[in-house]
Amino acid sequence: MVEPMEKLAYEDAYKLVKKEINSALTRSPRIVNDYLTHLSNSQGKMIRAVSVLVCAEDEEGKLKSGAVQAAAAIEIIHLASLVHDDVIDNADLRRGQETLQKKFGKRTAVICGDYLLSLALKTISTIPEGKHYLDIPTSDYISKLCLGELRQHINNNNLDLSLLEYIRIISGKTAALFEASFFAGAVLSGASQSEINMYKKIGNYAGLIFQLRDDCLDFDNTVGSAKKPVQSDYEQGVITLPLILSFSRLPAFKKKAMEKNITREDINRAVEEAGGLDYTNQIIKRYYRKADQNISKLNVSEEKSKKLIAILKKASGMKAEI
């Protein structure tokens, strides 16, 4: 247990998001425990976690305990919108093992996604002294989430989505959460507002470039990699950024789509000929190069910068050490 006013190492606050995390799946009440468990038997990146730890470092590096049930809070959040989204896509694999639905059913997944919600709002309140960080909207940013993805639903099969259409969806289904992690750990840090807003846009561009990079990945990697299924957004009807441009730049291949007359080989050749993944790759770095900016805008150590730009590698697809 750690005391409310102690304050935490990185690598000590890490350890014990992880062991928060284990603990609220796998002590949770026995008649959800069997299916919370199955999901702690797999660990993710911890992306967005880690987004917590980094931002809520003091100028020596320090964190308030409070940064652990933050960061965990969000990335059950993370989670439990996995659980939906294995649900929506009816997916096998995520994480290199069985997803919920495809072990346990429909039905008990989506109940055990509402449930891992509840699981989250649950740790956040725990938070030492939690009376003095009402300013994180933990709730707003779920509302955001969810949103985000409806918009996606709604647009499944549209073979006319606009880039700013696309963006708007993204900006909740993924950046959302990103931004969340990136203003709860600004907020814990003590920075002032000004900052704290600069903190919410790195976070923003980091979901976008997380979400994007995600897209290419559905085109340029295997299932074995990736421990998801990969080739499958558009057999979902989840319409993304390169295939946008190839429908803009190829109307007969448009045309292919519109009498659903199109293979897998189809839409990777179009998306070659289209240049999407590189087109995407350049928002990419456009949204990166807008972080950057803003981070050296902020007043934090050396360090802390080189954390918050290994931040941004990662989810750019670039190996960093954090």
Ligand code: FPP
The other form holds:
Amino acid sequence: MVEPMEKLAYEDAYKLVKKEINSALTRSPRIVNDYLTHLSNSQGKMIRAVSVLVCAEDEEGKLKSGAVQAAAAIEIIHLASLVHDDVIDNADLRRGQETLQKKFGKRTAVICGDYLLSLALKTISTIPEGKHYLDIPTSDYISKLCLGELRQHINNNNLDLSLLEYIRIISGKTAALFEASFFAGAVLSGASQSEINMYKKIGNYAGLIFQLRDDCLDFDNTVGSAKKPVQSDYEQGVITLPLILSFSRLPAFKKKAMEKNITREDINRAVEEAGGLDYTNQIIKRYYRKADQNISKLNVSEEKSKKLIAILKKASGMKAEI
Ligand code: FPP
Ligand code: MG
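Can you switch from the form predicted alone and show the form predicted together with the named molecule instead?
First the chain shown before, then all remaining chains and molecules of the complex.
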């Protein structure tokens, strides 16, 4: 057990986050244990947890122990949202293994997602600084996450989806939790209000970058490193940027799509011809530059700045050590 006032090194904090998540899942009541243990068998990329921890580092690279709970809670909120998302998307595969909804059924998965959310809130309530600084923003960020997902659902099969509306969707369903991670870390690092606002901006850009890249990955031909279904967004009625761009550049293709007269091959060919992935990558680069500019304005050590850039790189799908 870590004493509340004891500060941690990043590597120790990271190990503790993994331990905290694992014990929250595997030490759950017997009735829910099989399901949560199934989830504990495959780990995600932990990019949100890493974001909390890196942002929480003080000038000496040390972290308050509350950062461990904040990081674990955000990863558990993320997991809850994925469990629900897989029900909505009818997905079979997540993090390289069978989804909860496929293995145990949709009703079980929905209830387990709800249960996970309660676990996350319980974890946050153990953070000493949480009461003052994290309770209200956490619920606001969860609201944004839900509303983003709802906005996506309302726009299901909307072939007229605009770039702006798409950005609003991904800002909610993905960027909000990244922003929450940067916000929680910044608060725990003792940053000033104006610095916290800068961290929030960087988190928001990192989240947008992450989702834009994720939406490009759906156009890959094989499951490969995605470890989840690919070539499935359009089939689920989810319209993403590479396709929005292709519809606007190729009106004849959009007309065929409106007539429900397109195959997966037509989609892939159109996205290729219109340069949908290149365009999306240009947007990623634009957000990357904006985030990078904000990182350079932060009053932090060179090491911390490098780690923040490594998070951006990871979100963009590049290799980076943290
Ligand atoms: C994955 O998107 C899903 C999300 C980023 C958010 C899902 C949010 C909800 C279901 C709202 C409920 C929230 C809680 C806290 C229970 P994706 O389908 O584009 O990505 P994928 O390819 O990883 O499935
Ligand atoms: Mg999904």
